[in-house]
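There is one chain below, alone, in structure tokens, taken in the form predicted alone.
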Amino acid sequence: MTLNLCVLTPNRIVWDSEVKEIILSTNSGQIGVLPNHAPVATAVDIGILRIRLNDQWLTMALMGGFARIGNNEITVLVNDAEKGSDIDPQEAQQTLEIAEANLQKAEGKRQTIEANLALRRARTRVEAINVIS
């Protein structure tokens, strides 16, 4: 038995596929999802989405938003995702290097908070591209 999962996000399909089990990440931890799963509503936290297609791990980075589950189909509408295979590991690194020092350098309440999201977002972006299946 499958799910089928679609990932969108305001711009794109991400994901629609069958899949066999997905781990999501929501903003009250993770939950992982198989077939004939209770109907859940929930907030989607920025962080990784690990899909299960038979005997292979895949991973996607996504920015947070909203996840529907019921009958075994997955609705996850997030405000960006990205495959950790279509992630470049030098790109995402120095995205990581500058989000870290943005944040050092960050004056006041509202610096400090978004700088604290950009290196959220590419933190979760380094850790899709190395993530072990």
Second form
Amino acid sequence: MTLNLCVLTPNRIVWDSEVKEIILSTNSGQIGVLPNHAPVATAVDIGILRIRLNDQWLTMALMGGFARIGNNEITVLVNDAEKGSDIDPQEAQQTLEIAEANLQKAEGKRQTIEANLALRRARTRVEAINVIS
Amino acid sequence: MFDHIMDIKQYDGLSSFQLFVCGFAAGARAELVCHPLDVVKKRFQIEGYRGTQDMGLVLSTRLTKIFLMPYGESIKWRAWRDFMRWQTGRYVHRLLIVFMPLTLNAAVPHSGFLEEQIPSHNSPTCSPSRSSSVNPIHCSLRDLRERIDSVKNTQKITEAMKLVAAAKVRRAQEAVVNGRPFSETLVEVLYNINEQLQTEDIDAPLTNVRPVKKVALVVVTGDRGLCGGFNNFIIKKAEARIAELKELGLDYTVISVGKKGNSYFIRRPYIPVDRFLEGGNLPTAKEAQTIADDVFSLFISEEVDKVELLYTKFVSLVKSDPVIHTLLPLSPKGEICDVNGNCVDAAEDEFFRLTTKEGKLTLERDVVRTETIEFSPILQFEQDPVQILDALLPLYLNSQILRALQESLASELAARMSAMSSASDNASELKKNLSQVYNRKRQAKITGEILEIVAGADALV
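Let's see the other form, the form predicted together with the partner chain, since the form predicted alone is already up.
Let's see the whole complex now, leading with the same chain.
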């Protein structure tokens, strides 16, 4: 019994195949999904999605969205998703530093909101490369 | 001078100098009389009247007769005979065209002669002659040839641009097709959640309807030119909307996407622009994300109370429509509302397909209604339904913006295709006209050379 995982972004399908287990970060913490999970609908936070394929874990950075877990069918709708292997470590680190600097400089409610979002995204990308297990 | 010559009677013989002066005077007088007539004759022989191509050939057989007859009579007779012949074959209004060169050439023969001597190394400032224009082309053969070559090159370029745009339209279409699974699933989920939340009051921040004091306009334009009136239409629509908002007494700010819009707004500092964004070749989710972030923060921080999106809707290959859609506040059901309040159901998705019909590229728009499958009744919401809606609506915003960018790109490519196609057609027509004139001039030149040779040979005989 395997799970069928579908990760969709507005301009392409990032993942569409079978997996053994996934660990998803939601607004209310991380949830692990095994085959025959009860149907759940949840909001997905800006965080990491971990996928297990035959004792090998893959990471993917998700930029917030929604997930629906049905009869062994998981559909994840996100604004943007990047596989950990596709992210350039140096570039991600630079983006993180820039985002941190921007947050320091931010003035006013609007700039702070934007800077916060950018920082969270940059942090997720860096984490996606670092986490191996 | 004449007194000096009268003194000849007093001397026995004529000095060589005096002889020389007599000869010179006689020759000069003869030239003075004969040269203009020569030029007129040559002009008639070579130029001919418009339409009578065989003038040169007919004359060459009668050349000897012409030299024997008095110049004036021969020219007049020749001219009138051919004029009558010409007139019967052509439209009456061309009378004027013929009379002008006739009188001009007879009265001022020098002007025609001088024009042929204009140095050709000047940049060819030739006025093109169409089949119905009055001015003949006064360029040299070389200039005409250069002009024909440059027109040919221009035509190749415009043809290539048209084909490139056609290929890119196909790619833009594929991008829309790729984004469909996302929007379909999203709409499905949105519907189901709304059904569950029908009794409750939804209070997601993105659906917050406030009294409108300031409006943000997102204007989507293209990056490059040569696309006909595409960029102008959207910018005009933006200006019209700004005028409307001013009349209503509302404040406004603009977010400009695309190089053409950016350069337009930069030159007008009296329009407050929030941010300039540039699109890439194919709009990606990342770019839509930047715009969505901007709009999101503007709305949430209550700097603006309404966000409107101006883009060009892709209607067909020859027609595009600039439209204004209200982006925020979102209606919780996910309806897309026009400025006038006409709302389109989100489940009805319109998408376009580029196909061929009877060998020509056409566009078909299909309206697809997504099947909204019922959620399983035991579905649990991990979080509060309101929180889930909160997570869904930014996704929806993102996909709307991306769709607008994609449609805008597709209409820009279609506009470029049709503009380049008509440019290619114009270029081939111009080339045809120029080639005709070039051939005529070339033939006339050859005829002239033959006449000169025959005349020279006759003179020797």
